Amino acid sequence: MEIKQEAAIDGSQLKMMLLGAYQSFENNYEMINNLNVFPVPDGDTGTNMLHTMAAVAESVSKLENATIGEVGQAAAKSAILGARGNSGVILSQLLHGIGKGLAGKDAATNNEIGKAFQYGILYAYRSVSRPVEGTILTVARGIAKGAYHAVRGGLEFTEVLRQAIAAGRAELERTPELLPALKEAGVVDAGGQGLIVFFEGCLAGLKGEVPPVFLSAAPSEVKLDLTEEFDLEYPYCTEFVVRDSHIEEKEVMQALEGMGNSLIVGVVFDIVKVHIHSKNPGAILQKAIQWGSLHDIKIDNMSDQHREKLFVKQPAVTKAGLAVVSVAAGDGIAKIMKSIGAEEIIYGGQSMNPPVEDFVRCIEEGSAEQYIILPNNKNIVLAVQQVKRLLGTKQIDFIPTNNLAQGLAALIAFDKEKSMVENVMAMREQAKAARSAACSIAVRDSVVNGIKVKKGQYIGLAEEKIVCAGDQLLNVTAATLAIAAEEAELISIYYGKDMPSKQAEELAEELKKINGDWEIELFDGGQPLYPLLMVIE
């Protein structure tokens, strides 16, 4: 049943819109993931947008009797800190703009909230330094135009949203004509589809309806119970992540059932995320440590008015000097980065983009006065830009490293005795000159650059571009290096967590036989998803 629209939209209605958007992503995130053109295992556009909206939903669901300005501000702040990946950052900037447009208002007229959503689209568009047509930004512009004409027509906000969505859908259908890669793959832009999912969810939430499912939806890896009351019997909100795990979601659920309530379990590849309200967090952590290595442990006493952490806070550290924060995809790579100058490591990479909040917390708790950040993945660069905006240019700068090769090259050029400006100049120069290659496993059938790829095949990438595919890792690696390592003096190969060291050593020896000019060094990278990451010098 449609909610009767009054002359103004209030805080509770905006809250329902945002919760509807979260549910819409929960219903459709896997469909968005599957729209990613490339068959490499980084099809996480939908997952990143879902995680970003999960942070928003968790924040606004706690608000009671809040004004529309307060809801907008809470949504903007939580989205900015919870943003993951480029798509999540763009979505967070959309919410940032909406929050700006509603700031200080108790309620908003149709005209005011329509303008606030247009403001949000503008922020999203400006968040990308080099806009490309045929992407989420094309769809955003279409939505903005649709909303503009509907607002000028004096329509109710439900109709403003309908017309904005219709205009956005028309632009979404055009994206394959604007980007040849989309047309070749026979899909529309994933980020643009995500934006439609967001606005469809807002419309459904405003009307009190369940958001639509566009295609068959997979079970969500993130679920929030937004209505549960605090239970004094289980006062400790316990959250943690287990890495390098091989346990199934069902096994985790069975192991923790009966130890508390509000149990939420998400398993993605070798990462397990758990949320549970319990009597005895220690017993839960003792059980979990058997599954892998524990990370991001957070225990809150929910009966405490201020929800202070149970852990004893460390004395304040006097900050001094310059340091590097580097993103690493595996333990082996992390150790190498630490050994050549990285002060802090944040784990992340393909399909596991760290949120903005992880960087902010790392820097705020660190001992250095200034930090240079190395994202080492093209889908983390926008998040790092957001960190710089949040913490300021005097404290933070970054090198836009898109891969491991660029990250290592930048690290080698780092000299903590020099100023941040001097280091950034030198590190950017070194990163630009670095060459990279990789081998991964295709997660879907696809055609890229005229190369037919079948799900499960090995694929070779040179500078993030797919150059070959095949059933044998050795053949694909050799073909990739033949393209990427022309006139190379040294090839450093980092093998992944699922490859035994003996297999990696045999592969390296076979490559040397194929081309006697290749000097190869082998390292245990420990990264997931990519059997081989290669740095070419």
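Residue numbers count along the first chain shown, from 1. By rigid core we mean the largest C-alpha set that fits within 1.5 Å across both forms. Since this is a predicted model, take the numbers as computed values, not measurements. Compared with the form predicted together with its partner chain:
- Core-superposed comparison between these two forms: the Cα of residue 246 travels 2 Å or more.
- Taking the rigid core as fixed, one finds a CA shift for residue 280 of 2 Å or more between these two forms.
- Put the two forms on the same core and the Cα of residue 292 is off by 2 Å or more between these two forms.
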Contents of the next structure:
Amino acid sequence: MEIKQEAAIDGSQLKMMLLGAYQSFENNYEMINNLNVFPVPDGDTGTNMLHTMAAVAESVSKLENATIGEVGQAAAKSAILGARGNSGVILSQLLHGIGKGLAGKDAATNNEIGKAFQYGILYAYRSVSRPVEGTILTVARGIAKGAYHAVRGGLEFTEVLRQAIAAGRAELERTPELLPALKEAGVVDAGGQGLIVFFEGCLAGLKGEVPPVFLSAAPSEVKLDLTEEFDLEYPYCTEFVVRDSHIEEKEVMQALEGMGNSLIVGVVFDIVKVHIHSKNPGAILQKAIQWGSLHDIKIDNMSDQHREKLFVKQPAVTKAGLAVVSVAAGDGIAKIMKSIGAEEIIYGGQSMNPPVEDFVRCIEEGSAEQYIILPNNKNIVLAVQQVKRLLGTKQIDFIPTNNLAQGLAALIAFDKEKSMVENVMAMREQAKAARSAACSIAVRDSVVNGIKVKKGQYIGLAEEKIVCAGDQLLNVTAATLAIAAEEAELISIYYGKDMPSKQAEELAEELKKINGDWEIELFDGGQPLYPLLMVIE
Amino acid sequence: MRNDIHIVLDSTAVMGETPLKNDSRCHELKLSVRHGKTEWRDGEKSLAEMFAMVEATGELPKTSQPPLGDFLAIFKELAEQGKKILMITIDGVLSGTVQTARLAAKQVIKEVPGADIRVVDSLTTANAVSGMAMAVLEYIENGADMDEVEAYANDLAQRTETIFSVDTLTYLQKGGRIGAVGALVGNLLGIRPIVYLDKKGELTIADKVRTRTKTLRRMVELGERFAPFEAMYIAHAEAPEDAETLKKQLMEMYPGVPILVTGIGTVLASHLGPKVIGIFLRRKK
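And the form predicted together with its partner chain, for comparison with the form predicted on its own?
And the full complex, kicking off with our chain again.
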């Protein structure tokens, strides 16, 4: 039963909601940062989400008398390009979905905006390739369920938001039960908390509780068209909803996987949403009708759509060849990466995750036709994946390198003369085999893996795992290497920008005294926050 | 009858360090090296002397193949004595020696009635070429004719795989024989290529490594795909310990396969630099 509704939310109200969300992150990002489980100075969830929302606020605050569709589109585009860190990318996908749900509308009924937000949750969900329970996704699902019930009940949108937030909060409280690391640290999931902060900000904005914020930052120059990448082999973009179904998401995935590409499946309560590009939409629907009743069926032949050029600004030179874009945390590291074959460097790393836009701009201005991206940090991987999605798989691929060691190993394996596919295979393999260690300084008191860490102490990491802590850099480094550098032939130490080279040399000397088998090479890495990054070979 | 066939090698094959040294059927043509105003024939100066000169001046030596007159002289002399001649040369992409040899052979065949001279490109260099000559000498024990000898030598060339590693890129770079190795010039991590000399004569990068230990290990690993072997050779420029390591590993992996370790001459060394080391693996038929 459809309830006839008057348009309830217009463009300026959505704008207020988004500005409210930004304000909400301004007020709460430090609280979100403090939920970080690990004492290492990492790209902080709150800061990343705040930066992502700042891009959104900047773009929507400039809109006057815009329709809800226009505000939604502007928010989606700016979020996608401004996304920083994994949590920023997920947030940007949430806005992408909302924008898509509102596209072409002047204003939205409660029901329509409710659906658009559900669509947003769906997009957020699909942005993570391997969803883990106890994270932002658990909270997202809670919010979606809450919103679903409220929308069905024909409630006002403020009430829908309230109920969605309440349901999301309940799930947020549950995250420590689902992820032991959260429980050990006595916190809830930071990304999930960020999602609540987002919706609370939207609610406050809608109720007019937040003054509009105007930002003076320079407008972004990169123009983006959100037209999806498509493949003419599968020209029919097929979307539909199955109601009253009892089928599991996995079964839907399995049933449809071989029938096309760009498959997205979202299961919310007893509703299944499906998006797929296929050769034969009829066959897809035939299969789906066995799962329940079909609704909102939409089939587009994508080859009809005139695909606009992705960027307004086109480079004058013709692009040719294959090159690598590599993320470097410091000047020294950047220099070394360039010397072993990185064409372009993006600065970033721990606690300074570069936005998607930096990559897009760099690639757009670069001279190569194809790029392989090396994020070299766990928290930049999703942003790079977003770059690939934006620019297309023909032009972009990436190696999910989590640290400097993996990045360098992948880079060494790069061979310009070979194809992108061959390179990606070889680089992945080398990255996988790379061994990494690091010394950092704890940013908070914590207990990790049974190791007690005090703020300000040195902490040793083998791969991404904290293995020791102490007050002396030498002792911590030696203890870390004793674990991480077993049977190593060569230990390369990249010392940070706060360490004088003389101190690094002395440290290396002392390490050799502790273990005569260690062959150590020193490099001026120039990275912040991590006194030592180490590559073990 | 079999003594009628004589073998000529160029000096990069370091005949003097192999069992061919005192074989009267084997002859050597020397390439030459020039450094500034000093010029010498391969073998007249030690590697240490040459590298010291390079270090002192920063200048790399230039090399040249044996003069045409030398080829003509030896071919003529042997042909006039009624000997048949097989010349096996250094890889034709690395040096023009093979072309000059062919030119000289043509001329002598015209001038000396009944002369039979065959020139074979070894597709490799160093002691592996002497190894080919040794195999040919064994082969002609059974009384093969010249067509068979030539075909056999070509077959040996096709079956010999060359893998080497330079310790510094400077020599390859300045010598202009850089190929794909060029991308590594100036790298700040000290990455060195392991080079595979393919059957088109081109230098291709088989792997890139940072430590010497790993270099040696990877060379052996890269060779594995060509096993089983009939003969193995190791050649090096003043890297006897590394050569010993490689020898031990190869002997362990391929027991019973003959192995020969020698140095290299100044001509090769002037292009590859100190501490270059190579393995040459001749596949079984």
